[in-house]
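One chain comes next, on its own, written out as structure tokens in the form predicted together with the partner chain.
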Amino acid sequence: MSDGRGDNGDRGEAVLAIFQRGADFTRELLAENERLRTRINGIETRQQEAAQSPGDWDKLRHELIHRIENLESENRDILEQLQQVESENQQFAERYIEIEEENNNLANLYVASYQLHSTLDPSEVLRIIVEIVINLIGAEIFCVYVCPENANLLEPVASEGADLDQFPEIEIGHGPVGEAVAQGNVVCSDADGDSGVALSDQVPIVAIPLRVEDLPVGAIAVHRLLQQKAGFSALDHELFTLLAGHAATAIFASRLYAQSERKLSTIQGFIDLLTK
């Protein structure tokens, strides 16, 4: 009998152990189930987020495209501005060169004008005219004529590159120089200062009339330029105009001053004679 009770006890313990294992297994299954549920929830959440991303990406892509377009547009604007600045720069550089040239020209004109009016001595005025024609115009052979009072002719008074006696007197209105003085216009010719022809027979390269208003005062006839001088520049033409007016005024003023000095000294002589 006791063996039977003992067998039943063992069986009972075995069944309990089986139930226990079953219960453990069931608990494990429940824990696994819970873990899987959590994992599925995570996957679903990520799926939802993933489902939202393409839209965001598309939006972002549009924004980026828009930004690129803006940047390209800005780039084009900057390039246009750069080209504009470069063009302005070029214009400024050209203008600078022009102003620089103008400045140089004005320096020459200022110096010529200043020198012409720096003296009232007729011989000094003539020397300055000669200096200007040599140094500022670059003439090698030329003659300066003056018109004596109440005479219709031009008398050579100073020359360079040739003796004065090679330049004959000129009647106003006759020949290129005489006509230039009569008309009051600077006359330039294509003559090349042919050295085989006598100066008196040569047509001057330029004839500059010296006049105070309509009154002829003299003339400058240039027959040859210095060998390094190829032709006349814009500055030379300005100098011709300046000489035509200012040299004439300087000669006229110095003559008047010399006359007045002579008269003054004569009057002073008379006064001295009468008062002594």
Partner chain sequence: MAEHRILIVEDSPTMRQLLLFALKRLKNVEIVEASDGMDGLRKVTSDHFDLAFVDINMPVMDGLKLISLIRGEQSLEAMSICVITTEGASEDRERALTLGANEYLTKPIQANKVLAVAKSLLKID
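Got the form predicted together with the partner chain; any chance of the form predicted on its own too?
No partner chains or extra molecules come along with it, only the chain itself.
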């Protein structure tokens, strides 16, 4: 026969076990419920963010557009600065070429001046003047005149492009060349040399007086330029001035030297006759 309290004890333990399992299940339900609630809160948060995202994307898009516009503006500014720098570089390059040309012109002027005063031979002086007019001025047809002593005339002594006899004597003060020598001013004309008109009737395109102070020495009359010569440049006018002074001085000095040589030869001959 079994003990009643033993049976009651077993049933009590069984009931406690049932309550314990129920408590554990309840805790599990509560934990699962908490997990579900957390997931629901997360989903609701994402839903709210998703609901707010169109506005955020619009704001971001506007910011990006504004940034792009700023970058494009900066790019335009950089391009303008680059173009300005390129323009300045082009100007520097052009100025460098101009300076090189000016240096070359100055060198030519120096060489021409040096050559004019490098000899006292009258024929050599005339040859140098002719070379300067051809090579530096670019004249095709021209004549060099010299004024004899105690004369009011200009006699042709050297020419290029035409025979010397085609250039007549010129009275100082008459015609473009004679007036240029009388006044001491370079005279330029827009007239082009006409091959169908005699040189004696043509108006020279430039008349350069050769004077030493107020004393007329000669003149240079240019009737036609070379085909590749479009017109007169600043260097040409500098050469006109150089020839008006230095060529006149060279001719005058060579003439004085030739006269002194002739006088010296005459005196030496006279002395030789006396000593014989």
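Numbering follows the first chain given and starts at 1. What you see is a predicted model; the values in this text were computed from it and never measured. Take the two forms, superpose them, and find the largest set of C-alpha atoms that agree within 1.5 Å; that set is the rigid core.
Core-superposed comparison between these two forms: the CA of N70 exceeds or equals a 2 Å shift.
Residue displacement note: H237 has its CA displaced by under 2 Å between these two forms (rigid core superposed). Superposition of the core reveals a Cα shift of 2 Å or more for L36 between these two forms. Taking the core as reference, the Cα of Q81 moves 11.1 angstrom between these two forms.
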